[in-house]
Structure formats: structure tokens, C-alpha cells
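Given as C-alpha cells, the chain that follows is alone and in the form predicted alone.
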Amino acid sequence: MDIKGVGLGLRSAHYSDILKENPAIPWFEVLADNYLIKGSPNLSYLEKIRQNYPLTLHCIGMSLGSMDPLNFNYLKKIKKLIKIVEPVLISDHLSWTSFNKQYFHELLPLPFTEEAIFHVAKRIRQVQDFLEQKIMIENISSYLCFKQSQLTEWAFLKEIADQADCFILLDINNIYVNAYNHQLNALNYIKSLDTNRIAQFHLAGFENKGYYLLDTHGASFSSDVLKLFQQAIKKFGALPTVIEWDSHIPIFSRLLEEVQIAQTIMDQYANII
């Protein structure tokens, strides 16, 4: 099964709209951690939606960068969900979310070092072996830098993907947020990545706090993020793209408008070199 075009992050607020209207959305991205409880009503809705739409799974609990052992109880639940919904792609974040078996509600950044590359790539390979398929890793938004970092963020991301032999879920909004927060060149970020590793894009909104940008997933994407999206499409092609909206969630028709904006840009720039 293949996916194309601009899809949406599936949110429970829109279950009824989707099942009633069967909207012309090519596919949905599912937050996997919301569907891991056996007998959950959410899982019942998900199975119904899966009958009409391809799905991808987006995880937040693998904690790929943590020093804790991999949580195979969590991975077993993910593997069971994979068998139920047969997702086209599976992803998690290039971050860590646990320490000493305590989990946080944040995606925490890593130092950009060779040691971290070796550690994370090894864990990704173990996850892929267990799930019996490749995964995507997503670049996160961040609000601090480590003094120990030796590489650029894009070189770090690229090297991990190469050593782990995995794909990249390139979050365009997070590139823009980090470029602002850490005085980076967002276009260099795009230009420095390999085309063969990028499998999907994310688009979302941020909140301008004055001296930094906060990745909230609670607003429409900005015009500057859309310009960066254009450059990403010109380099990598019309890759499957997800619109994420997690707070202050609007009515479903509003999200359909966002899909159309992104799809128009994709159609316009896909064949420009």
C-alpha cells in the first residue's frame, strides 16, 4: 500500500465527522500511544476508520535517545497495534523521554555527538529488528543547545539515519522553530540532507514568544514555514505530508482548508527543480 498527498493527524474530536462524511483525505496519521489500551473505544473508532483510509503510526514512547533499556513491553503493544491497522509507515522522535524508567511529557533533545549517534543508531536498529520493519525518525523542536555538541543538527540527523538504516520524517515547522531559536540557517538544513532518507513531511503551527518560538501544534502554519515547505518539495519531491494540530483543535472543515493550502503548494512545486 502506498500513500500520497497531504493527510491529517487523526484526532478523536473528528471521529464522527470522518465516519459520517467520508472526506476526501488520502490518509491519516495516528498517534499510536492513544490506542494501546485493550478494549479502548478509541481503538474501535480507529478500526472503522482504517476500513476506508490508509494509516501511519506516530509514536512518542520509544525514547530512542534514552540511556534506559528499550521498553519492550511498550514495543510489544506497538507491534500488536501494527497487526491491527497495518500502517504504511511507523515513526517516533529523535529524542529521549525517559530516565530511570520515569517518563516525561516532553521530547527532550540530544547532544550532537558521535557517541550519541552510535547509541541512538544501535537502539533504532534494535527497534526495527523487533518490529520487523524500518521506522522513521523525526527531528524535534528544541529550546536549548548542549555545549558538548560537535555537529550541526542536520548532520546529526543524517548520520543517525545512515547508521541505523532508517527513514526520516522531516518536520518543516520544527526546522523553522529551531532555526529561529538557535540562529541556524533553515535552508541549509534542507539542502544538507540526502533525498533517499526522507520519507514524509510534517507541517504544524507555532506560537511566537518574542525571543523564541514555541512549537504548539495549536495554530495554522506560518507563511515562512510554507516557504520552507516549498523548498523541501523542490528538493525531495511531493512526499506524503501530515498536518498536525493538537491543541485548540478547530472544527474539521477548518482542517480541510489547511489540507487544501498544503496540497496546492505541493502540486505547484513538485516538478520544479
Second form
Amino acid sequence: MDIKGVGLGLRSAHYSDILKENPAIPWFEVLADNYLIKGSPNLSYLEKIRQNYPLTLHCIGMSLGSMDPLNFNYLKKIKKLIKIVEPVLISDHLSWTSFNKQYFHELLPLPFTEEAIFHVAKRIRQVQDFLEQKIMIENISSYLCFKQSQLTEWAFLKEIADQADCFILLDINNIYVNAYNHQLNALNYIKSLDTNRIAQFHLAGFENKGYYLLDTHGASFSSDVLKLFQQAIKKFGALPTVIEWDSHIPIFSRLLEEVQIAQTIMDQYANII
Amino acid sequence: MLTLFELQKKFTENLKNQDMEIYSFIQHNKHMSPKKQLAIYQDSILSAMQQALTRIYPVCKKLVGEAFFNYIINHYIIIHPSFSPDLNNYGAGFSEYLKDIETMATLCYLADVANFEWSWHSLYQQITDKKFDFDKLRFYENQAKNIIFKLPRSAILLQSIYPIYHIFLINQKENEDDQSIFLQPNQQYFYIIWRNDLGRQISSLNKVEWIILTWMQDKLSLGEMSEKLMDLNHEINLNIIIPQMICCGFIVDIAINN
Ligand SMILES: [Fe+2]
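Next up, the form predicted together with the partner chain, please; the one we just looked at was the form predicted alone.
Time for the whole complex; same chain goes first.
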């Protein structure tokens, strides 16, 4: 199954709008961790929505960069969910969320080192073998860098994707946030990322905290992020794009407007290529 | 250079107890010191866990007030890390934790209310069972004594010496009614909560109903329950009470005990 255009992150606040109105959204991205219990109300809503829409699964619990053993209990649940909703693609983040069995519920940054590349790529391959399909890894927002990093973030991302033979979910907002936080050139990130592994884009909003940008997913995407999005489309093509909105979630019609804005840009810039 | 293991260890030690060893491994940022950069992560982690507990325990928060609630959850978060990738599983031990706080003695029912709120929250995560199939009763007619009764897989039986459901109800956001509570000595309250296709359900029980339902959870057969009731010298007729329980949705299936 193929997906095209701008989709939306599915949030429980909008179940009834979606089921009632059948909006013209090409697909929904689902936060997989909210649907891991068979027979739960969330899952029954999801199954109904799945009847009308293709889905992608977005995970937060794989902890791909952690030194802990992979949590196969969690992965088994993801695999069961895959069987139920047959997603087009599955993703998780290029980060770690757990250490010594403790979960921090935050996407923690990795050092951009050879050791990390080897470790994470090996784990992604194990996950892909277990799930019997390729996954996407997403670049995260970060608020610090490690001195021992030997590569740029984009080189690290590309190298892991190559070694793991996986796809990349490129979050445009996260590139912008990191460029601001680490005094980098965001456009240079896009220009320098040399890969054909990107399968999707993410768009979201951040909060400006003065000295840094916080990736809150609680606002509309900024005009600067949209400019970067244009450049990403020019370089990588009009790839399927998801709008994420997780805090201060607006009414559904407001999200449809966001989709429309992103779709218009995609249509314009896809034609330029 | 730290190995990835050492780096994650030092990083998490800073998150947990502000250990400073990781600072020298963080790149200098012209706007923020390593301490401030790490504080962004600390705040974000704390905030996610605070939000989880606030979402699960709104009545406890209302009962003790926002400031004191934040104070106790911050302490709880420090001593109770999360061991599940799913934040919905975080906070199970909050009721036990409240029992140990001496200043809580004036609000004696708080721990029981927390236990109720946790159980109520956990129903979101539970399986919804199918409705009772009455044909099965006819099918097992000849083996009545060996029938065991299945409660909804989501069912939780609760008991307290405080009217916890009443406290829960009058402290809902939208409730503007009188919020006084009259605690009666030597009183006990029994409840079953479960979920069905209409959502989360609760019913108050009398003591015998509660006992029978606990026997059913322990997989006692109809014959065994009849004998136990005789020992208790109760004039309860299971032939009347069980169909009532089925109609109320407390029993969703039967099987034969081999
Ligand atoms: Fe994202």
C-alpha cells in the first residue's frame, strides 16, 4: 500500500470527528504505544479508523540507542499491533529512553561516535529481523551535544541508516530546533544529508524559550520550518509528511487547516523538481 | 572518551541525583552551561511523570490541594522510577506511598481514594469482554455443581472503611454539590469496577455479594460456593443472586471446573 501527501498524527481527542466526518486525510500516523492492549477501547477506535484510512505506526519505547537489552516484551506487543492494523511503515527515534531498566520517557541524545553507530545499527537490524520489516528512524530534537562526537548529526543519521539498512523519518522541525540550539545552519543539514533512505517527513511546532527552542509539538509549525520543508521537498521529493501535535491539542478543523497549508507547499514545490 | 555505557550511566546519574561527572563531557554552549542544558532534560522528564500522576489522581489532588499534591508527587517520583516504556503504567504504588506519609493521617481516606483512582485509571488499559452467552447455561445444566463463573477480565473488587466512591464522585471537576463527607464508624464499603463496551462501570456491593465475587475470582465452583455459604450460615440463594450478577454484567462467562 502506498501513501502520499500530508497525513496527520492521530490523537484520541479527534476519534469522533474522524469517524463521523471521514475527513479527506490520506492517512494517519498512530502513536503505537497507546494501542498495545488487545481489546482496549483505544484499539477498537483504531480498528474502526483503519477501515477507512491507511496507517503508519510511530513508537517511542524501542529505546534503540540504549545500552539495555532490547525490550522484546514491548516489541512483541508492537508485532501484534502490526498484525492487527497492517501499517504502511513503522518508526521510532534515534535516541535512548531507558538505562538499567529504568525508563525516562524522554528522547535522550546519543554521542555521534563509531561505537554508537555500530551499537544502534545492530539493534535496528535486530528489531527489523524480529518485526520482519524495515523500520524508519527519526532524528530527534536535542538540547546538548557531547564533546566526544566525531561526526555531524546528519552524517551520524545517514551512517546508522546505511549500516542498519533502514529508512529515515526526517523531522524538519527537529532539524530547525537543533540548528538553533547548537548554533548550526539548518539548511546546511538538509544540503549535507546525502541519502535516498528518507521515507517520510515530520512537521511540528516548537516553543521559543529564549536561549533554546523546546520541541513541544504544541503549536503550529513556524514559517522558518516551512521554508526548510520546501528545501527538503526540493531535495528529497514530495515524500509523505505527517503533522504532529501533542500538547494543547486544537480542534480537528484547525488541524485540517494545517494539513492544507503543508499540502499546498508540497504541491507547489513538488512541481518545481 | 567515555564508552556509550559509561556515558549513559553518568547521564542518568545526573538525571537522578544531579551527579556532576557528566558535565565535562558536554560541549560548551555559549548560552547555557552543561548544568542548564541537562536541566532541560530533568524538567521534561519530571514534567512527563508529574502529568501522568496528575492525570491518574485528580481527586487526590483536589483533596490535598495543588501545592501539596505537587510536593508529594515530586517526592514520589524521586523514589519511584518508571520501569515501563508506557507512562500509563506509572504510579501503581502511589496509594501505598501515601499510607506511609505521617502528615496524611488527617486525611485518613486518601490512600484508599488513591487506590480507587488507580483501579479506575487501569480500566482504560483493560480488555472489554463479550456479553454473557445464556446458551452456555443450558449447555452446562447437568453439571451445575461444577460450573465456575468468570468475572470480566477487567474486574477489580475493592473494599474500604471509607465511602471512596462517594468521595470520588463529589470531587469530580464538574460537581458543585455539597462536598461534606460523614465517616461512620464500623462501616465497610464494597465495590466492583470493570469495563464493558459502554465504558467504565462501577457498582456498590453488599458484603455477601463481595465475598461471592471474590470466590468466583478464585475459581470456586457453584457447589463449593454453596457449601461455603452454608458454613457462613447465610440465607443467600445463589440461584437468585447469580442471575442478578449476570444481568448486572459482573459475570461474563462460565466454564466447567475439571
Ligand atoms: Fe517527530
